[in-house]
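Below you'll find only one chain, the form predicted on its own, shown as structure tokens.
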Amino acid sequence: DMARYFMDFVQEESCGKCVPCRVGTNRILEILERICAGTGEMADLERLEQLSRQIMDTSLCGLGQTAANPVLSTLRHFRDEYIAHIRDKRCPAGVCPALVVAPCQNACPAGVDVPGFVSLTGEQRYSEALRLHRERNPFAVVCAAVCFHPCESRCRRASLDDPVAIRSVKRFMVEQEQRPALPEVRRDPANAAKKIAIIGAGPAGLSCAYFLARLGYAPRVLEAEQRPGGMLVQAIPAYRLPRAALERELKMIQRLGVTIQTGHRLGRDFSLADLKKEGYAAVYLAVGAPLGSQLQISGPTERIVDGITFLRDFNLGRRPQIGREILIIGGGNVAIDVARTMQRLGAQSVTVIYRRTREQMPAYAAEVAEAQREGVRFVFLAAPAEMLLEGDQLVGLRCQKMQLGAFDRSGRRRAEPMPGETFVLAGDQIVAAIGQQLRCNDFAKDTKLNLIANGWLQADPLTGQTAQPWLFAGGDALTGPASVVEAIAAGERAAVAMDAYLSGAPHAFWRQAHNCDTFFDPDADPLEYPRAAQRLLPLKQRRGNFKELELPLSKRAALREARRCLRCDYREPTTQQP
């Protein structure tokens, strides 16, 4: 959009004496407008580069010679945004009118009609609101509890006061469900006869199964653990996601015709080649990123507890051993979940050690703030260096003081050691939560799979199709650790692609635009209600239990909050000429 704006400016300033500047920049503007309208093609990127360099080399004046610089710069540094406009038909910045219905909906990875379900909730049409949400995301109850709500970060109400509390409205909406609000399902005997396997019952796998079932397929989900849910049940603590909430939506998905089989691990109980021999026409690989990254420091590192393994063992009822003074290495959501879980289990002290500052922590800011309120201690600008033992007993951890240096590829300043500056933290248990990984060799020995440099699966980013045309992949196994709603979106994309592979054409009817018939007066002033505050369980009631932390809004507060929506999706009705 910035490059397009500059090309539009050049049209007015160009003297028109030389063809490269007069005609070439106009051709660039036409291509950019086509891309912003969602009608571009991947070949346009090469055309833009060639045109830009020709204009730079052949223009007569400084204006023409530098006119294409913004195009080349944005292609170099923001190429992913060009690709999103062309391949995904999505504007990440949320500014291209042809691709953006409302900024909040555009920011949602699953494409949920946010203004639609919010306005339906405001009119107390809860079943319709739930069905509309489940058109694009089956996990309304789950996301009401754990979604990091990127929609709120793009809410235009923030330009007036504060964004609409969309997740809080959603939480109230799902609390009103009396009977399952099932989405539209199109039964198809021909599709039901085709065997489809989905490996992994996490949010990506279950979402893929859900959308395939809506197209008439009868997918079979194979889960390694004894309980379906993937990281929803294995990693997210119950105080964030009550298990009853997850069970509601698991049952809804099964009612659509999805079979979930637990205790079947890929690589141990079956292989990809076995599924192919058994006549499965398509397979979706959604095994997640189940392994924790290893911490490399001096000392007996085999005694370091892996954060993901700890959460999995505890949440599945295996009750891992808890120390008294816990030292947790890492700054992501896993580190915070481990810290708050151990705090609830009675640890005397819990300390999180992170090599950068709090502002640079990848964990959700609200989770970090609540962890501090609950008594978790944070040590920033520090990195583990050496495990300290007295005899056979772990007594502490020597840490290296860090400082911020130059910016790295993640956009954050690199953490660099301060020579000779160390300190000691007392502790009898160390937990590493420094990342997650996938070992494909454990399950892909009989099927060729391409991997990218860091060990994740390689597949088409839009369809999830791998080097084996019948095998699709998605979720954390493809991208690395991501959010629940991103996994849901990956599952939906894979379902659409698998259907196209099996039937020859996509039939994703839920992607069609829906007209929301709720009342809205575009001439009325926005309602001057303040944002509803999130109610939380008091601190004194959190210790020693896993009661749900976030409490639902009252009916009055929820309806007022829903009516704060500015309805950015509203379009003036068009009248047809007789």
Ligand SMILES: Cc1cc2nc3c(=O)[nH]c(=O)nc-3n(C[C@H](O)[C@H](O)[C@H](O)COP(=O)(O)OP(=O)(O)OC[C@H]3O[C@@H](n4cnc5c(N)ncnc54)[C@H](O)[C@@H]3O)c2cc1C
Given for the second form:
Amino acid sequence: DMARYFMDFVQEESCGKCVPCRVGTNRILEILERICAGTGEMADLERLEQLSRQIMDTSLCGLGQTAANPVLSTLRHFRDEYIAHIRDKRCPAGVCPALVVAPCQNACPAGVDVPGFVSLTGEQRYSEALRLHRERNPFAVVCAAVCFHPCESRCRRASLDDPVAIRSVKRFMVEQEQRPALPEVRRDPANAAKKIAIIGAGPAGLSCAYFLARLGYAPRVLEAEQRPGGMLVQAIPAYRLPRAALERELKMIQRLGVTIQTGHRLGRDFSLADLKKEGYAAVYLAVGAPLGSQLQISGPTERIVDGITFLRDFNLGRRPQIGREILIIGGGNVAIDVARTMQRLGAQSVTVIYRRTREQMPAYAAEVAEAQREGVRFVFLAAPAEMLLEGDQLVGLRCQKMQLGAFDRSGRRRAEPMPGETFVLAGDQIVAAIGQQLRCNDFAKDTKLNLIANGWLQADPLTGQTAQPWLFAGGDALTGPASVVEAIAAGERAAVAMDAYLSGAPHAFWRQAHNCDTFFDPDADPLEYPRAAQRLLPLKQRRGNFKELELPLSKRAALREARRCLRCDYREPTTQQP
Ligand SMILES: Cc1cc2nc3c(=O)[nH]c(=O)nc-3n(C[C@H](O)[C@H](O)[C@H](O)COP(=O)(O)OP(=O)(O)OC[C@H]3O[C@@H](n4cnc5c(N)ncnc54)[C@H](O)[C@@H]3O)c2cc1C
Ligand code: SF4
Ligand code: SF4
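Mind giving me the form predicted together with this ligand, seeing as the form predicted on its own was just shown?
And the full complex, kicking off with our chain again.
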């Protein structure tokens, strides 16, 4: 859109004397308009590059010679966005009217029809609402509990007062369901005969399996742990995601004909080459970011457990060691989940140590505030320096005081040590929640994968296809730690691409536009009441248990909230020309 805007400007300014500038920029503008309208084709990218270079080389004045710079630089730095417009008919920035039905829907990585399911819920047509949701995202129950809801950040209602509480309406919707109905499946014996393996039963792998099953494939999911679900069962605490919620949707996916084999680890129990030998025609690698980063400080660091390992051991029932005075290093959501889990397990004190300020914590502010209400202590502008021992016993941690310095490349102020300023925190257990990793070489020694420098898999971000055409990858394994809904979206994209690879053409029927027949009066004023408040479990009921924290909206509140939606998807009906 930016390149199009600039080309439009050049058109106005061009004196028209030299043909490359006058005609060439006009041709570029036509192509850009086509791409923004969703009717571009992949060959347009090459055309844009060629035309731009010709105009630069042959124009007579500075205007023509620099006119195509924005096109070339956006092609270089935002090529994915061009491809998203052409291949997926999606405008990631949400600015191309032809491609954006509603800002919320565009912001949802899975492309869920938000105004559709919200308005159906508002009319109490719950099973239709759920069906519509699961057209694009099988995990309605899971996302109702833990999605970071980027849809709400883009909700147009925020320009009037506050965004629609989309996730809360979703939560109410899923509460109305007894047993998930199966979505539309197009049976296809030819597809069913093709062997597909999916490695990793997290949201990316399971979503890929769900969409492949809807196309008539019968994928087999191979999971290292004894329970499927990935971080949904291994890491996210049950007080945020009750395990029964996941079970419902897992069973739905299995009822579609997906086989899930647990206790099967790639690199230990089988290799990618084995799968090839066994006749698998396509493989999806969705192994996530399963390792916690290690803390490098002075002392016996092998005693420091990382946050992911702690949460996984606890959530999978392996009874990890729990101390009395816990020191947690890190400022992200994992640190907060560890802290609140420890607090519920009865630790005497739980302290989170973060090297920057509270405002700079990557963790969600609401989660931090709740952790604090639950009794978690926070120490800001401090970094771990040395483990303190008495005999063999860990008794504390020497911390380095930090201060904020110059801005770094990420736009945040750098945390810098204050020379000579240290202090001691008492503690008998240290947990490091400072990042997640993937070690591809642990499991992919036999297959030439193109890996990027820091160990994440490298593949086409839109299709997940790797340097090996039969091997696809997605979810956290490709992007680094992200979110549940991004993993779900990646799984869907990979399913579409794998189907196209195996059958020669994409058949993603669920991507076609649906008409939602709910009532909407475009002449009525928006309803004026405020956003429904999220109710939480009272503080005194939280300690010592993992009861769900967020309480659902009442029926009255949910239906009222659904009606706050402005229906940005509404279009005036067009009259057919005879
Ligand atoms: C503590 C924590 C809290 C989070 N909270 C939220 C939240 O509230 N909301 C949100 O949106 N996101 C949250 N996330 C992020 C979210 O959980 C992940 O982005 C998402 O689960 C990634 O999905 P995935 O399928 O790519 O990977 P994963 O969920 O990690 O699944 C990968 C699967 O592959 C398996 N596997 C790994 N190696 C192998 C192997 N060699 N062979 C076979 N199987 C293997 C793993 O056991 C796992 O089951 C959280 C993450 C963490 C760690
Ligand atoms: S999945 Fe998440 S982003 Fe998408 S509509 Fe639901 S809450 Fe919003
Ligand atoms: S007002 Fe409704 S349709 Fe518009 S962005 Fe918000 S939820 Fe979506």
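Positions refer to the first chain, counted from 1. Remember, it's a predicted structure, so these values are computed and weren't measured experimentally. For clarity, a rigid core is taken as the largest C-alpha set superposing within 1.5 Å between two forms.
Once you line up the core between these two forms, the Cα of Cys21 ends up 2 Å or more from where it was.
With the core held fixed, Ala426 shows a CA shift below 2 Å between these two forms. Annotation: rigid-body hinge motion between these two forms, rotation of the minor part against the major part equal to 17 degrees. Its Cα shifted by 8.5 Å between these two forms, Leu63 is reported here after superposition on the rigid core.
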